[in-house]
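The chain that follows stands alone, in the form predicted alone, written as structure tokens.
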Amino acid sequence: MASSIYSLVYYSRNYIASDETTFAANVDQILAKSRLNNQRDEITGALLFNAGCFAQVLEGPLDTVEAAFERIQQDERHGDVSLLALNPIEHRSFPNWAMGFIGTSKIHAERFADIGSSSGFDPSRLTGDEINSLLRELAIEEEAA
């Protein structure tokens, strides 16, 4: 039986203004809009920000995941958007997250930085599976906290 749920993993460069207030306001806006859209479109996932890049996993029906990715590619706050993986999946990794944001805690930021160090802080050298596993692990920690 073919899966009707897909996982899409991408990374992008942060094109949001560098001052902390503007950045925080933009991230809050991205999350609020994403959560509304994702609930409507039956998409789950998680977003991680660190070192000037976003890494995100989107899970849901293929057409809605592709539409969400298209919106992200057209969003001026994201630059150099790169698709790392688009695969059918049997089970969601983030079933309880319309859009979890990971990276607000220092521990999470440091763990992502460690992985970033091993790839030279170049997210294009991380695989979709590596980003998915990292986000899933951090989401489990976040839910347990």
Contents of the next structure:
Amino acid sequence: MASSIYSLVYYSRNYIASDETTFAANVDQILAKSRLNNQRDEITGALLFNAGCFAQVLEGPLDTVEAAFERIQQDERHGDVSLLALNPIEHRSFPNWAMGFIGTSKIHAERFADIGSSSGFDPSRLTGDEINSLLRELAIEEEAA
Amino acid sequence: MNAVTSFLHKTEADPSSMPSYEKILELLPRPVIFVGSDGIVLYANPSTEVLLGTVIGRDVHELFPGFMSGLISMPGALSSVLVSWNEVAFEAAFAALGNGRFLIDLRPSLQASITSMPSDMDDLTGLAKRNALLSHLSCALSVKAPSSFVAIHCLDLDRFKMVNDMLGHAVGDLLLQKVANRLTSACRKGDIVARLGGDEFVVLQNDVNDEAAAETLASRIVDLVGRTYVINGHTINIGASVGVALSSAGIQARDLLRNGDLALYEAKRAGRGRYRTFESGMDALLLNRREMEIDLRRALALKQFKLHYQPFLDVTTNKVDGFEALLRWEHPKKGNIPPLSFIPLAEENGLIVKIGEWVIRAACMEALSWPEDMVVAVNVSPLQFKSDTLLETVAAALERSGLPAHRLEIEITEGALLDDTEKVVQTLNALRNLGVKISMDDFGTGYSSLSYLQKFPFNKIKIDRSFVAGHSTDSEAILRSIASLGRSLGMAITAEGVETAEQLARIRGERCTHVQGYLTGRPMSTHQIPDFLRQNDLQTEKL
Ligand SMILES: Cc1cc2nc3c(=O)[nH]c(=O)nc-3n(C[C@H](O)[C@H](O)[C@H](O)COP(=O)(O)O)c2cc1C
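Mind giving me the form predicted together with the partner chain, seeing as the form predicted alone was just shown?
Let us now look at the entire complex, which starts with that chain.
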């Protein structure tokens, strides 16, 4: 059997202090670590954040995705992690992103000014598929920006 | 005091015949290390350096990565194995020197390789086992600084058995490993995580400043262990209940563990997925419950249970249709114990199944002597439904007493329908096939009462007393809707807890078919029934 690729989608509550420098430093650290680990683990995906929550798609071999998710679960920087989907997939949605980050480019800075408030964007109302396509859409815009 | 400590305690030596004690320590061919309360090595003899390199000023945890999570035993106890950073195995003995300082006496161990530990280490998780935990705990209690505490966190996984049953032991084992890993990640370096077997874990938290610090860890454990797991593509959700206990002056390891267990018991009783901290009243509570449990077991054998019967009447004819059997416990010393004080306990320890069987048998026997076709209604606990013997019990009780099946009514609460509905419905159908009537008790108190009506054609719905007593227009509207809904489904409707004539009048207006309550008859013993019926008939004729 060809090693199949799985996609895992979750959202969680952001526990990082909301002052900008602490938050930026933490996100940078998470992304740097993620990109390093994910490259090693053949994981791709995207991470979206706002003041209230994180939403993330991880795609890759089941064992490394499970291991990454387990590490992420133990991370004190967030909590209330809700797993929305875990499915085998035919193709990766984020083939070029060891861990794409949505929220840095100018377009999104504006967009997030709005959805960045914890009330503006509420991933708990979205399904795994919806988050997946939302992140995908945002990722494409971000790449173009 | 062992040989080494006595060296340190003696300061004078006889210069003529003996070298100084310091010299002896220097000559001693095996390492002796003196550690300060902060875990930093303050003294080491030269042999130490040969085997371990420079150690003075280093953290003992660093020297022995397994320290605390390695194996420590109490002074006087058999020595245990410690493995150094450079993988030399030692038999280690400890001596507490007060104020959190201690001495380690190390003997290089020939046989004691790293693999000689398994007896004290859990193979599956690599955590300490009971004995190792106990010696760690004793050691921690004896070396701790007077101003700090040692805390014990006893934990139990909620729903672990279900995971094991549904996904198999292989997944269950992986889950235990992940739990072990999460627990370890929640702890600090000097803390110990142990697995006592099954899904029972204990965390030993060292250097705890106050209760709040212990509770912070406990709540972190509840949170962390309760987060979703993903294993072999399965999404698994379990919870953790935690009992916390803090050391008190002079407490022994076993007692501290027991306190943690008591607190765990309370956490589980309080609804699982939470922590509880030990309080001194808890042992008394448990003792009470234990006593009550012993009493309960005896009560059956000593025939201390009695049944009382409360009539239910047809609201249109005012005639008694039957009686609900109510359990009474006549304790020889404590007098009448109300069901609410012992049924929950009986449910907890499973005795309810035996008691429930007795109720069914006794009710059938007694009802046989009642006039006419009086029905006897018997409450059946959710646990009886799960016990697989209910059908048999009912069939046997009917056969032995000779009571026609249509005179027996089984009352179930929504609790019985909550889980495993399929199986419950099967049992209900089988009971119905015997000819027994089935009614739903306390209707309206659960979350999804209505959905159950669809699953099974009950003969009767008993509307909870709260809707009858309620004076609000809401409860009246609810009462009316339930009644008309039930009737349109062809079910009889009993209003429970009717106490006043005004309530009775209201019930009549709301399409209820039956009424039960103090107004229409208090619970009575079986021999009072013929008299009661005669009286009631007289009154009815007068109406
Ligand atoms: C919202 C969020 C997303 C994260 N995403 C990843 C990820 O995609 N990959 C990863 O390896 N770590 C991720 N982390 C970091 C992990 O929680 C953890 O810190 C890291 O994997 C530890 O790696 P290490 O064991 O190599 O030090 C994430 C953390 C947070 C809070």
